[in-house]
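Next up is one chain by itself, shown in structure tokens, the form predicted on its own.
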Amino acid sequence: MTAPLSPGFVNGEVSFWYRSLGVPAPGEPLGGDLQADVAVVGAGYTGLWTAYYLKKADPSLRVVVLEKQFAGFGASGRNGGWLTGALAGSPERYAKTHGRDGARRLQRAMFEAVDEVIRVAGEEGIDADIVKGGLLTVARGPAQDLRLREELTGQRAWGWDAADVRLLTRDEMDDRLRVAGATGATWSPHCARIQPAKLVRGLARAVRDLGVEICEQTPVTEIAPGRAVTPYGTVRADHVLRCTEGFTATIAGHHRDWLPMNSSMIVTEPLPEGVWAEIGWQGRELLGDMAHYYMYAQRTADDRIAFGGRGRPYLYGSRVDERGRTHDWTVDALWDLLVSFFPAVAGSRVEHAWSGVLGVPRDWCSAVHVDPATGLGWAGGYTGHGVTTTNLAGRTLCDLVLRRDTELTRMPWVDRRVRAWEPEPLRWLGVHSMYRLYRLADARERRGMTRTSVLARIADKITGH
């Protein structure tokens, strides 16, 4: 089905989140060589949270943030607005190095990070349309329902109790949100809706108010011990922190560290009350599903549905599409899926489509690192869970830079190293094979399979997902 587009439909141009605020004019670039205590490369959530906590911990520090475009230009201003406590990566993989207790501690820290972001937003006067309505995960069909229950069993084994996640009855599910074809659902309180561009803009303002210098329009061409090199001068610092997430592949020497994976979104025009009366969604929960080619959605503050999923997942050679334009077939596919979830939406139109880039490590687990000998550090690989994980990463980088021995610096993702992604064309073949198989698996399961398609298991094995 071709998606019906509003007369003012926009494709790309960063995101709907920025369109609703106005895309900011980039600030001044670096004005020449300077000396700092900490140079942060990248003014997304990771870099800004790191700068925030460093200045809070030691106001005397000179912290300089270097940004190629403007603060929040990347995934921080384009994501689905999920402030979720879900762990980025598999607990089993973290447990291999730090035991099951270490993995559980990291998960609990993620839950707490949701509330920490909300706390800081309140303290700093950041209005980001935050509603902590939790996360509703639905299954549609017997295979998805089986995976939903298996996931719940696994969460219980990792210490999630009924206060963290629970299976909903049919009536409880329908009281929250009526999804066509839903056969089961779980709900977790550890998730909040946000307007991501509002959060990152507010955070940038708070960081500047603390005295941090954010140099926009300043691409970093080289990162080395003690210095970050740009066309406008070199920042020399005791610590240089790489906080570039999905854009990491564009930095010399880091081309295969993390895969730049694309995710796409559409947003409807504001929906009338009659549609909401049929759908529900009064609690403003975040919505996800158990498909392999999964979706994610929110009800926005102005009563639209923002609906996301995978489009063209990866560009050959780890190229990054900075402008975020979404292919027409992706817009149509997301619209078809949205209407299949909520048939009442069929009479509305799509107002904006966009894409963003996230970072995926080879083992799909996030990591934080600071080398005390060289002063070089980095954090990222959030695999789509970055809105919350960046906060935890920023606090962890802060403690590592200040050489504190804390609960955060002992988490299992600290100093985690994984092998690089394969060279091309293997990267491209692997990723596109994975998603092709996921689509085929979902199609098979929609036809009534009662168990997970073997095609999905093959896809997981190909990429280590």
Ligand SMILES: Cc1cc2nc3c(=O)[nH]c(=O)nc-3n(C[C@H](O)[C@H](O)[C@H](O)COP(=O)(O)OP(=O)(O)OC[C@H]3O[C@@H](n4cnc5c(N)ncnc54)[C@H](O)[C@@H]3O)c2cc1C
Given for the second form:
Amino acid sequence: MTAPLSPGFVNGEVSFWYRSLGVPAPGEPLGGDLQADVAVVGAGYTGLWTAYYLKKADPSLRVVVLEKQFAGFGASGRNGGWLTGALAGSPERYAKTHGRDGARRLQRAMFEAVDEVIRVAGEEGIDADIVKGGLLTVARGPAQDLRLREELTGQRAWGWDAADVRLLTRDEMDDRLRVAGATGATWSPHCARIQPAKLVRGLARAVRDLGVEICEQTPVTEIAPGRAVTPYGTVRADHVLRCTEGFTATIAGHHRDWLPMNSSMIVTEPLPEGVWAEIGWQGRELLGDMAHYYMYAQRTADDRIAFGGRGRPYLYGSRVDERGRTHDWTVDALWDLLVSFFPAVAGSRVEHAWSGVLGVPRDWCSAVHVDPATGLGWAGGYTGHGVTTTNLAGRTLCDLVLRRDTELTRMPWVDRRVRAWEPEPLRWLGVHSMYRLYRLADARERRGMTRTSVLARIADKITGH
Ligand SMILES: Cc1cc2nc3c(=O)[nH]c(=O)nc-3n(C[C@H](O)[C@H](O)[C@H](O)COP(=O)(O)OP(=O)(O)OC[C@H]3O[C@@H](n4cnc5c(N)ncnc54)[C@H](O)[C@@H]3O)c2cc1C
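Requested next: the structure of the form predicted together with this ligand (the form predicted on its own having been shown above).
Zooming out: every chain and molecule, the one shown earlier first.
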């Protein structure tokens, strides 16, 4: 179905989240060579949280952030606003090096990081429309239902009890949110709704207030031990930290580190009371499903639905989109899915569509690293779970730079080594086959399969998901 677009429909222009704030006019670029203690490349959540904790720990440090566009231009200003305690990738992979206890510590730290972001936002006066309503994961149909229950069993085996995640009864589910075709749901308290651009812009302001210099319109063309090179000068620093997640493939020497995965969103116009009366959603929970080609959604502070999923998952040669323009068929596909979830929305219109890139490592698990010998460091590969993970990453990079031996620096994701993605055309073929198979698997399951389609299992094998 063709999505009904409102007269003021906008495609791209970074994201809907900047509509109320205005797309920022980029600040001044780097004014020439300078010497710093820490140079941070990229002013998304990772770079800004790192700068924040470094300055809090040692106000005398000179920290310079180099950003090729403006602070919050990347995924940090475009995401679905799930401040989620979910860990990227499978806990088994983190357990390989640090045992099950290590993986559990990392998961617990993720749960706590949700509250840490909320705490700092409160302390710094950042109003990011935060509501900690938890995460509602719905199953639609028997195969998804089975996966939901299997996932819950897995979580219990890892030691997470009903205080962390629990199955809802039909009445509890309907009390919260009425999703057409829902056959089951879990709810976890470890998730909060945010307005992503408000968080990243607020954080940039807080970091500047602490004395960090953020140089915008300043692309870094070379990262090497002791220096970050830009067209406007070179920043020399003991530590140079790469915080460019989905854009990392565009940096020389890092083309195959993390796959730039595309994610797309649409947002409706504000919905009338009658629609909310049918849907519910008074608790502002974040909403996800158990499809292979999964969706994610939030009810915004101004009563719209922001609804995301995979559009065109990956561009050949790891190209990254820049300003978020989204294909018409992706807008239509997201609209179809949204209306299938909430038929009451059918009479409203889409007001904005946008896309962005996130970073996916070959084993789908995140990592943080600082090499004490060269002073080079990085964090990322959050595979769509970066809103909270970046906070943990920022605190961890801070401790690693300051050479502190802490609970954070002993986490299993520190110094993880992962192999590179395959060269093209294998990379493109692998990712596109995976998503094609996922789409087919979802279609089969929708026709009433009671178990996970074998096609999805093949897709998982192909990409090591
Ligand atoms: C549409 C979408 C929805 C998402 N939804 C969620 C969600 O709901 N929950 C969740 O947890 N995660 C979500 N994510 C993922 C999450 O947003 C990211 O993982 C997170 O924001 C990454 O933050 P970052 O700072 O590492 O990277 P980014 O925010 O991408 O920032 C990187 C910055 O580096 C800059 N840069 C790049 N190259 C250079 C260079 N050469 N020189 C200087 N600067 C450079 C970029 O301009 C950019 O500002 C989503 C992502 C997308 C795209």
